[in-house]
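A lone chain, given as structure tokens: the form predicted alone.
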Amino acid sequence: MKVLILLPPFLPVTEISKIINQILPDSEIVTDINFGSKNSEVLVATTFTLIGKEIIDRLPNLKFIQIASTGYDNVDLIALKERGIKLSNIPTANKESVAEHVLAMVLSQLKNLMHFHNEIVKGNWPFLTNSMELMGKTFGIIGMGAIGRKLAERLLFFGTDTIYYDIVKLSEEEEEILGVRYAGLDEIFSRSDIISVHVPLTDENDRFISKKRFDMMKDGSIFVNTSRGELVDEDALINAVKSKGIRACIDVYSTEPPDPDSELFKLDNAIFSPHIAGVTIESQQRFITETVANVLKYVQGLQPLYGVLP
């Protein structure tokens, strides 16, 4: 079964080529997407690339889409039912790397990181803090699926009174286990010391925190964003940083790369980094080993694990 494996250039191409070719000697990797027309039944991908009509019309014999990240909202859903076309993500291999660094950008607010590394740069010495513990903080967490949970496993050793949201409950056992609350979505912006987003992004929840959202949080509360972009409303975020001193940790964007010229970043009260929480040297790692095992069950017969799309 033939297989086409489409990076982007900037990924290690030759070292992962060495990984694959061992385990799937019958691939080929390209890294344009001006590829041509293909015969392979299997297409592996990045979230770096858009998977659209075009690239899916040149494989005419595709039968199955692996896509080696947690994300596939650049994938036309539309065109792979219409081929009947299967799709499975990776939805596990960065929870970790992912849930470290929430608590990192948060911890950098709560401790005023930033404010000091600048003071001292200059040549300052602070000698008063408004510094804050994460301990007793109230953290609201918007979707409680792998990286959320996670997350809930962590905080459980800082002592904060976790709540969440989620469109599927848990159940009575993994709240306890978790230490976490199940909130409505009103509650958790209106009560949340710190509020951090883990959902996909689907055409129903596109800017669903919007001014709306923003105006029931707390003044100074922290919001945290390492999701997708597309599902705040970057001028209400704006605007909540200026007028109610909301603390914003941003990992992603509407448009990647932003525009540097954006309101966002004259912002004081915000942490910024290029959509890259997912991303650490274990994390590729893992996206590679269960991206080709993945690939090896289909291959072989089997059903692949995380469907998508059956």
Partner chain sequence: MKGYEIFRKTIEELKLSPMFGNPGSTEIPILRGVGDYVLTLHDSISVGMADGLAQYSGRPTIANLHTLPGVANSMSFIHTARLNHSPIIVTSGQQDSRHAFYEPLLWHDLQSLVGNAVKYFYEVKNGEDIERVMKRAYSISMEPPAGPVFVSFPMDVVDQDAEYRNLPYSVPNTELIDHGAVEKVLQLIMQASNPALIAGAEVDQFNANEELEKFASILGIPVYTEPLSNRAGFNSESMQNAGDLPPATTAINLALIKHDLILNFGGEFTLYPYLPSPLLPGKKVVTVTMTPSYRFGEYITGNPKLFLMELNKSAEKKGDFVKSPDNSLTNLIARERRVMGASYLLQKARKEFSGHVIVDEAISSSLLVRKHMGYSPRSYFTAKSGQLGWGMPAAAGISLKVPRVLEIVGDGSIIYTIQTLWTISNYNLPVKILVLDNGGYTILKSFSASFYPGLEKAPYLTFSNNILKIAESFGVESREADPDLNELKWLSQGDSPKLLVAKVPKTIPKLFI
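Having seen the form predicted alone, can you show the form predicted in complex with the partner chain?
No partner chains or extra molecules come along with it, only the chain itself.
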């Protein structure tokens, strides 16, 4: 079975070729989107290349596309549906990285690290602090999928009171193992000292974290979004930071890259990162492994995992 691997040229293509030759020697790796017509049945691509109708049309035998990342916004789903082409992504390879990123941001806020850093760089030596411990805080997790669970596992060792909301409640045994308790969204927003969001974006939850939800939050509590920017009403968030002293930890934005003149970036008690919570050296290795495994499943006649268009 012919497999075409379309990589952005900045990746170490020679090294990747050596690995691919040991896995599927008949595969072909290209870095130029003008690769001409191919008879490949499988296309492996990253998020860095737009997979539009033009590319799909050059692959008349194409039956399966594997995107080697969580996101697949670069793929023309309509064109795939018209041809009945399967599409899979890799949604689980970055769960460890995101969970650690959330903790890094939360601890940075609790320990005032940005403030101390800036003061020392300015030549000051601050004596006073309102730093706080994570231990004993109520940590609300919205969405208990792969990332939410990894976060809960790590929180066990911080001694937090971890509550969670998900459309599917965990089993009693799973809750015991993770040390978490199920709560409604009202309780999550009103009781938590820290809230972290880990749900996929759907038509139903667009901007569901609204002014009403921010109004329910405790003054000075911490809000973390490493999920999708569209889940949050950004204006409501800015107002909550200003009026309630909410401390924001933001990795994702309603528009990416965001407007650098946005009010968001004028806030004092906020930390930002560029939609990169899931990107680590280790997670990239896992993306490669999971991508290989899923393509092999298809090649040997099994249903690939993580079907976006199964």
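Residue numbers count along the first chain shown, from 1. None of the values given here were measured: they were computed from a predicted structure.
Undergrad: Where the C-alphas stop fitting one rigid part and start fitting the other between the two forms, you find the hinge. Which of Arg207, Ser243, Ile288, Phe35 is it?
TA: So the residue at the hinge between the two forms must be Ile288.
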